[in-house]
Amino acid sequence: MTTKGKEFKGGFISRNSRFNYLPDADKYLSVIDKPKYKFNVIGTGIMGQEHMRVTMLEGRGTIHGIYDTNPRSIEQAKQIFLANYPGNNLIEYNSLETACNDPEADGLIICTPNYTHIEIIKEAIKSGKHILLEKPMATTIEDAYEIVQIAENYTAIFQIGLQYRYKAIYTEAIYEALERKTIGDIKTINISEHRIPFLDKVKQWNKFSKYSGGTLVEKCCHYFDLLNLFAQSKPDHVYATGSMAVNFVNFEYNNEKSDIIDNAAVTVVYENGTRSTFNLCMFSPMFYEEIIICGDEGRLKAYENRDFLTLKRPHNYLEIMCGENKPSRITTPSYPQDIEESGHHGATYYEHIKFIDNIAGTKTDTATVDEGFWSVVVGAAAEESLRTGKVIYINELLKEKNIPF
């Protein structure tokens, strides 16, 4: 029997352990193709382990080796990986140089603390390998621009880990607002994130702005990337207010007091006139994200709620209201459960699909180095506005730093 179109094969069936009893020769729908690409993970904390897990779930790549300066991170990553993927080998490197330049590896996934990115990239590019660099790409505008210059003539894939654009609600919002143009020309964008505080990290680097870039760079670059994406324009000026109201008010590490904010309201006005706001609260008892986009033909509202054990409503929700212009509707976009549970509600999984598609020569909509730069610019401008109480004009800010954008 022959069929037309894409054959229903692999995917969730190949990941289903109930079919493990089958001899390899008897697998067809449940066949697991041999991975084509090998990756080394630099930094094996929470995010590094998520990338390891998602690489194996996606299936076209495998984890070849790992490197981290913290022995406990290495040990935990090894234990989890070898327990879940028996029969796989995992090389442990003793230096960044050897991890980057092993000829057996096709690519590098860099998940180290923010302030280390610039120096690690300088070593990583010597390898010529494909690179997936976690967000934010740097902690300062100057370092971010240096990475832009480094990547400009880099011939392999250089992808930035701004994967929130692949969360189910944002994927659907992008499709409706930018591709279908369901709500017409976008005029205003509002994003909110309410969540628990920053988690513990090695040496508590994320509690100090000098290491993280500040909350509005470290945590919020994802959302500034989304605002930039929906606005389809460069930011013109930024204004922000915020404070350290609840979290880490009395926190000290090595006799140094934490200086990161836990709430903020940021306004970004774009060159094309689009206006946007971002609201942050990091002392909420739940995880909640919301985006509202208003166009001249309708309104889009979407949210992701992760306290669905106590609130009787869908954890993903998208509403499009168009009045008399065209049909309105409500949907609950989501991914299969194993994908949603793999990390960042499925966003990291689809980021990996795009990463490997990029390597294979298929052009995708992954965040470019330039887009990563602009997400840092908005975050850094917001931090500067918060410190000074002034409106920050982007062209003036970049001119002060001798950056020709």
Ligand SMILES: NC(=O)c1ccc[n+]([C@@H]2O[C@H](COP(=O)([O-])OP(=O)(O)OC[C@H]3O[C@@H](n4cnc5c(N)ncnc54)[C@H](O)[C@@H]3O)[C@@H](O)[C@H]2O)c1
Given for the second form:
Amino acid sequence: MTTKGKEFKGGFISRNSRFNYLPDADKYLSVIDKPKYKFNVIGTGIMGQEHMRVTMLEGRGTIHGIYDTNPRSIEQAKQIFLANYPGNNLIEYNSLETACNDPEADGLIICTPNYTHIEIIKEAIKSGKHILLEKPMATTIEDAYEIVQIAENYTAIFQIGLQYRYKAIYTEAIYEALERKTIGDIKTINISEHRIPFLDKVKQWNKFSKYSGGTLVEKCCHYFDLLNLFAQSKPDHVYATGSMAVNFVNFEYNNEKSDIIDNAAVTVVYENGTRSTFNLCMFSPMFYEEIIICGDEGRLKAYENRDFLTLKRPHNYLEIMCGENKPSRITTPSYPQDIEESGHHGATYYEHIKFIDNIAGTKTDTATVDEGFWSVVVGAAAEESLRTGKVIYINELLKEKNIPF
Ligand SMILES: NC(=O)c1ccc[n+]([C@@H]2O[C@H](COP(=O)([O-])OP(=O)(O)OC[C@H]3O[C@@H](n4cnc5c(N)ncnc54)[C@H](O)[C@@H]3O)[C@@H](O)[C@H]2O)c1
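Could you drop in the structure for the form predicted together with the named molecule? We only have the form predicted on its own so far.
Let's see the whole complex now, leading with the same chain.
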């Protein structure tokens, strides 16, 4: 009987279908262990389908069942899943309750629109199962805080889908700036995100702030999570400007006009004095994101780009300049191609590795419910600043909402 080789981490060998011709008895490096965990996916749109794909790629879990209110989402998710993973079954639930409470499933992956998260969590929590809840955890600070309270004494894993920290550039930046402290004490952080407009969604929920939380909550909570992480401090005050300059200016759905911004400049000042800015443009012909962190001993700059036109320049780039203090260098951090292409440049894959490590009892650095909450706080404060033109002091904002700070 062959057992899986522990000596060499070779997922790229066991995942490679070229070895399917081998009799099971001859598989050693290419053996695939039986998945240990079963997950139900709630919401099988773009992100739900990414979670299904990545679960199977990661291999220690499988998808047990799915639930969605849109028959086409179910149909597509089922078709892709069964075509790519023949021999697997997929249960289709006809209610949220049954999807959450099937005793066969170990965990729930919740990928429904932002405004539904709070109600779905209230049902999901009754199951006691492990939960991976997509970002932003809620559309408002009040709902996010309610989820913090709900999750407080939850004994199973409750993870928030803020997985950008596992993109190769940010993983390396976290290691250099926070663990090795290569650039000394961090003083300033700038992040830019330039990308194409929000895509079509079921019922176009992402075109309306009341369903998404607004662009700075919906999309940008990822970057506010990164700013919070690098600043290693709580946000003190936030100032934002922005507008709907190009996208969806003529968009109407059910006789309602879209109200989301497509560009912004946000300043976040932290309690420890770290100063940060975030710049957004959503009418760019390419995906580009960049972080620049300056410390008292050096400067780190990293970017990730996908321009659809050329693969000639590196997708990922990271430079660390330390002047006379330490060695400087330029690198191009990346993951294996199949992992990078599985979704969000590999970030979702590593999120799943860590989700399962968490379930298996190995504590990891995944986004906690508290971190999810603070990413919503900064996003909602920025939306408020943009609306009012005022600087938003976080302690005052939370006080107004009776949320202990
Ligand atoms: N972590 C990331 O990088 C990332 C990326 C994209 C989206 N997201 C998040 O994932 C979530 C889903 O986004 P998406 O892009 O997949 O949207 P989508 O519209 O493509 O998919 C959402 C699905 O949820 C279904 N749905 C709506 N209400 C439901 C309900 N009450 N019960 C069950 N199903 C319901 C819809 O029919 C649809 O199929 C959002 O919270 C979004 O912010 C996260």
